[in-house]
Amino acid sequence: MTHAIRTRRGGRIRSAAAGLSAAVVAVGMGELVAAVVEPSASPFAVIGSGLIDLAPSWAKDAAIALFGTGDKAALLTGIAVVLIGVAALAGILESGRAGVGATILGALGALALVAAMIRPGAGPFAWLPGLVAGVVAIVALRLLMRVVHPVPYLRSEDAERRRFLLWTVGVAATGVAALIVGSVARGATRSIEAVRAALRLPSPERPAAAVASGAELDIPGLARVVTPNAEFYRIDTALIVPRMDPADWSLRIRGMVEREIEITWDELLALPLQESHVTLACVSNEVGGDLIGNALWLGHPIRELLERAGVDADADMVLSRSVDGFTASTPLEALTDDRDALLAVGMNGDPLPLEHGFPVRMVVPGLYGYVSATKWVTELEVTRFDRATAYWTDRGWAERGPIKLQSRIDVPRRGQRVEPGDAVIAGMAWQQHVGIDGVEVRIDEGPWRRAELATAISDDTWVQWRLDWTAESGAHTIECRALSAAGETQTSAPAGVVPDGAQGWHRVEVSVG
């Protein structure tokens, strides 16, 4: 009995291993084909993108809250874990009844095929990686099933075991090799990085004023007033970063306009460009969060392009579209008033990084990114809020996303131990397109004290602040609130990020001594 149980258990383990091996080689071959014919059709990426699109708002919000800018890596890891479980189960089922497990793995390939075909901008060979992955999975699993169970009359049990290990490891290794080759092939075809590196953007006709020396307080642990590109937060729905050659880029303006216009990359660079420091913030940024950054942007005013098109007087919204199908609904007045709403091509003196919208993106002061900051933008449709909806508004977020008055404490960090004596409390405050008039801090619910405000770059950027503090031994609670240039005081009423951004006072607890 014991020997029989061990035999059955060993058979299930071998069957599960066969399923895993078949899945590995299928994924590897699918990713290799995608790298060669169409990187955006990567089976992993298209299934992940589909899950992002289908996930409810609370799930996306939870992912961003838990993983921040690592949400995409967490999703891909989750997909891999689920695939491991499904593949192991498929192997076990295939061992019990031929065709069942192969059908399951083939269905996963079909799912990748369909997901790739229905993605916006799908190319003529978008179906091929999923098809290859499905076929390879079926063939590999059926072949491996032939070596799963020992045949003692033909070979010894040890020989059968070695034969099984040789086959499963060999098939899995083939899949890993295909993944590596695909990665190398994808890297070899990444000429867009070379194109970007070789670009020399025109000098701005309206350069930004130099950042005042008083804008940076130089306090360790305090966020820099201008965020380096490599540290700028990234939140979007693209699992695979779109790779657009500027020579192929164009922007179409259509809808409720007197005349449709289309401009190319060369035509955009020939227009008068201007620089502007603008702070961008994600609507998913929790109170005290870091999904916010400030950069020097180079671009052309969107309002001037809309003037050329001749906007209908009844229009009140512009629906922007990304090359990957993402849409954002921006209030028309935010693109036509005096703010520096830009069709941006540069970030902190360089062409836009690929992850931040290269070659062209939108930058609009005063609005959360989900209604304004479309990356890889290719179309502006002038319309109305009662006629069109966008990606996030379809998922329960507010139509309009004006930035809320916010402040946060960077120094000291939550839970940090502070030495008794002279110390400093410092942080950031912002309400883009309104401006900050002051920041107040209180300790242990004592009186509010006015902090020292750094020199603001402009009303469209965040501003640093500091307060000297004589730290006494013990546990302390520190809170801050901002005062806007419009006379508003930051509210203490807490609110989550849905549907239009978090609010409330930022509070940190520290220990002195």
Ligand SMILES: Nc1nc2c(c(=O)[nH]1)N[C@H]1C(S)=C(S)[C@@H](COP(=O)(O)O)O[C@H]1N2
Given for the second form:
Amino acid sequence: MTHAIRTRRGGRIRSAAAGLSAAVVAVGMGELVAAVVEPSASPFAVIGSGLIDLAPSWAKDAAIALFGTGDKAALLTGIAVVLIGVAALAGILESGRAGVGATILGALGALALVAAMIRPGAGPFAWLPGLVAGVVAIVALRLLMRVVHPVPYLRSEDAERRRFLLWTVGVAATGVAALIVGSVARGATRSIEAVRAALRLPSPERPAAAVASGAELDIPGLARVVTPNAEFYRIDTALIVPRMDPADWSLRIRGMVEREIEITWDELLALPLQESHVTLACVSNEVGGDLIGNALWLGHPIRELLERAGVDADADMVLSRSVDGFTASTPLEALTDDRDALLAVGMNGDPLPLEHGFPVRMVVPGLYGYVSATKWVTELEVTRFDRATAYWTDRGWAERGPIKLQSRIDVPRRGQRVEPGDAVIAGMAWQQHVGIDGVEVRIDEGPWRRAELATAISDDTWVQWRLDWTAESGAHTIECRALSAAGETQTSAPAGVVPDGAQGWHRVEVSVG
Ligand SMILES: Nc1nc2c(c(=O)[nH]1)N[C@H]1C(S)=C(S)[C@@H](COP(=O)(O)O)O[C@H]1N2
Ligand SMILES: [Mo]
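Structure of the form predicted together with this ligand, given the form predicted alone:
What follows is the entire complex, opening with the chain shown before.
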């Protein structure tokens, strides 16, 4: 009796282990094949991307709010955890009835196959990694089932256990080895990194003025006025960063135009380039959040390309499209008025980093990124707001996204202990393409005091501010509000990020002493 029960329970654990082992070798082989034939068809990534595109926007908000720019790592971990559960279950079911678990694992492979094929820009072999993963999973599971169930009258229990361990561990190890070889192969195809590293961008015909020395207050804890590339926030739907060789890049301008234009990388670089500092901000940036950064962009004005194409007088929007299918709807006037709306190739003196849109992205002062800052951009369709909608608009966000007047306290941080006596309060304020006239600060809901404003680089960038404060012992609440160059005072009325950006005053609680 007790022996039979133990065997059955042991059998269940063994079955689950067999399922896991089959899943590991399947994922390993699928990823290896993807790395060799088509990196963007990685089974893991295409399923993740599919989930990103299908997820309701509240789920994405929650992911960004919880994990910030770590949202992708969190998603991949989530998928791995679910896969482990499903694989173990498939093993157990397979041992109860042959074919059931194999069908489940095969279906996962089919899911990866379909997800890879429906991705925008899917290559001719996008189906292969999913197919390999599915077939390997089925074969491995059927094979491992033979060693799951002990046959005591044939061998000793020890010999059975050894045989079982040898097979399950061996098969899983093969999968891990395939994963390692795959990532090495992926590294070897990283030639785009090498292409980027070897690039020398032309000098701008219109360079930016040097940043005034008064623009950087240099206060510890305060965001720097120009954000280094490595610290620049990254938000996008691309689980795998698109790898575009500039030699293969081109931009098509089509739709409501007199003549379609196609421009290559070399043609773009031959055009006059200009530099400007523009602060990018994400609509998902909460009050006090850090999904905002300022860089020196190098690019060609989009205005001039649109002029060359000849825009129809009825058009009011440009739908930009990325190589990975992402789209943004930008009001036509923001691309044709005198602001520095750029087709950017450089960021802070370097070619765009891969994750920030290499080789070419859009940068438009005054609009949130989701309606303007298309990375890896390959097409501009001149159209109308009543004819086309963009990626995030289809998911509940506003079709237009002008940046709201905002300010943030960086120093002191929330919950920070402040020494009594002379202290400094400092932060950032912005409303790109409008400009900032002042910042006011109040402590414990006392009178508003005017902060000292740093020299603004331009109306298209954020600006630092500071205020000296004699900190008295006890708990204190610090609040700030910005005044725009258009005479507006930042509203106290709080609003969440959906549908068109957060608003309200940033409030920081600190204890002194
Ligand atoms: N291709 C592509 N471009 C994109 C996005 C995207 O998901 N895909 N996200 C946009 C959003 S929401 C923002 S806020 C900015 C962020 O740019 P960054 O990652 O360079 O900071 O890119 C925009 N461009
Ligand atoms: Mo964004």
